[in-house]
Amino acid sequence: MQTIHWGELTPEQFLKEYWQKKPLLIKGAFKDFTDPIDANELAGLAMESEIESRIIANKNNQWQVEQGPFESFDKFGENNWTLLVQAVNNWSRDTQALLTAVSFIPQWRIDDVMVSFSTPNGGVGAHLDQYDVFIIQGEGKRRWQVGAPDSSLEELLPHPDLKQVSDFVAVIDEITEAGDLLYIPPNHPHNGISIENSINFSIGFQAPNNQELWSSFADKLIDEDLGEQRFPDNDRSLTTQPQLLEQSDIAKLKLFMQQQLEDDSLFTPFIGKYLTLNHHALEILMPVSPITEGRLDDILAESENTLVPVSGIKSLIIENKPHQASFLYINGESFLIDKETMELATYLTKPHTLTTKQVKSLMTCLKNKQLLTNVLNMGFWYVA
């Protein structure tokens, strides 16, 4: 388990003073840091078709972008390029374990762990991100420059697949070494240039914009025919100016639209599904034949068995309001839970493996068996 050594800073102070406010570099944040995946393993992932990867190179001041999968890396030479692989935590359990370092932030906010390997002078150019990112320096050294938000920065497109920004004034300009941690808030320009062969682990956070949320919610209403109710107008009063759209009617139309957002039976399942859908490929491991409650008993009888969550899978719990149900959401699927199943559901949101002894202690009722068999049969957890 990776733990941030904050020095004189605490996570509470970090959230109050830095989170989405200003960048921070913590030297030696991870003591004796060991790369959870090395350059050769990363290259192997970049050869897989279902894994998103790209190489960004800068030769003679000409930027090039090539999308994976890759068969070989020889043509890129020994300098001036970076390999970036998205969602490495979906394929590397050790990389997934890095997320324990940011457990003071709700896990629904986390997107993925992108890993980059850079040769000397490799980088992707100065750019902005629309989301928070923690960058852990692994092997090698890198020079990082981070600026403050600046509306005067010019957007540059040196390649159709590469957005950059013009030069900026750095408020952080430091060399990072293994175990250093750099936090960059949204819309802060930054540029990292590798001094030697180096690896970076970037924990990115999801922050849906209004357009994405409204569009996805509208899709739910359309797909499930939930938006067909007409605007009610049974309290209409006489108008002497029929050409006007009056403020009172605007307010009624707003309220009419807002009513569906306020309807927990619509919005709760929407947001639970939306926030647990993975944006990248996962290795879902459905059993060859369905696991019955009887077969589950047999599995738990074997002490050497363990139950393992799919690496990178997203999950959350939405607890009930009075007289409403609680739900566990995993990978966009919902599971009804209550007081009896809450402890098991909580375990099912964690990235840790479970021993058969632990699981047996949780099988206190039939509902727990049903919940666990459903999750196993969907391939979100598996028996190892």
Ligand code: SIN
Second form
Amino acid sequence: MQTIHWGELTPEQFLKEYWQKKPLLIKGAFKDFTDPIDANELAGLAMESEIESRIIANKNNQWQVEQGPFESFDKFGENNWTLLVQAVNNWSRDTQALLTAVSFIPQWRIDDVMVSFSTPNGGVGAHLDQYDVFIIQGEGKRRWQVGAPDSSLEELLPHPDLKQVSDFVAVIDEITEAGDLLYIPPNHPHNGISIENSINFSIGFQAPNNQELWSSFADKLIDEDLGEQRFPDNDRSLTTQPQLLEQSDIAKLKLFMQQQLEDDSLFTPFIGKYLTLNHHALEILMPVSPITEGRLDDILAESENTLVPVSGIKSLIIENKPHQASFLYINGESFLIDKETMELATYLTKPHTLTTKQVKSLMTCLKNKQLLTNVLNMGFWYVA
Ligand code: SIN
Ligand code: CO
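To test you: the structure above is the form predicted alone. What is the structure of the form predicted together with succinic acid?
What follows is the entire complex, opening with the chain shown before.
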């Protein structure tokens, strides 16, 4: 369990004063911080084809970008480069555990933990990200500079795959050491230059934009043959100006579209699925043969068995409004839940392993048994 030592600050104050507003460096935020993954293990992940990785190097003032998977790192030498690996939390349970540090923000906002290994003088250059990020300094030291949003900054493209910005005025300029935590709001220029071999853990947040939301919602309507009804106007009155699209008709057309968003039977499954679909590959472990409720009893009878969630899998619960159903969403799939299944559903949204003892007492309720077998059969949790 990772906890942030906030010093003078509280998480409430952080949200009020810094979140999406101002960058912040908390020195010694994690006491005795130990890296959940080391440089060798990270290099191993960067050799896998389903894991997204890249190396950014700056040799003789020439920026180079190479996409993984990598077979060897020898040619990059001893300095001036950074290896970045996306969604390391999908492959490293200890890296996933870092996310408990930010549980004061709903988990649906979290995207992934990107891990970078930088050699001396390595970095990706000054740039902007559109998302909030918490950067934890692991092994080694790095100089981090962060500025305020500035519309006069020039966009630079020193390589077709590398967006940077021109020099900025730093409001934070510090050397980070193991256990330091840097928070960078969206669109704040920043630059981290490694002083020695160093590892950074970046908790990135997801914030869909309207383009993504509207186009995914339209995809849902198309895929499920929904929204095919035509614009109705059975209350139409006579017009003397047929060339006009009247404001009253614009309002009706708008309402016609809005009704789709307002329809919870459409929007709830859409948003639950959208926010729990992973943006990176996951290690889904389907059972060799389907688990029946009888087989589940046998599994739970063996006290050494444990139930384990797929690392990095996204989940959330949407609680019911009056007279509506509640749902558990895991990796884009929905499970109907109610008062009796809420405790199990809550367990199923946590990244922690469950013992048979924790689960067995809940199995007297048939609905819990069905929920657990469904989740196991989809490979979102597995027996170990
Ligand atoms: C890095 O760790 O090198 C890059 C992190 C970032 O700037 O977003
Ligand atoms: Co960045």
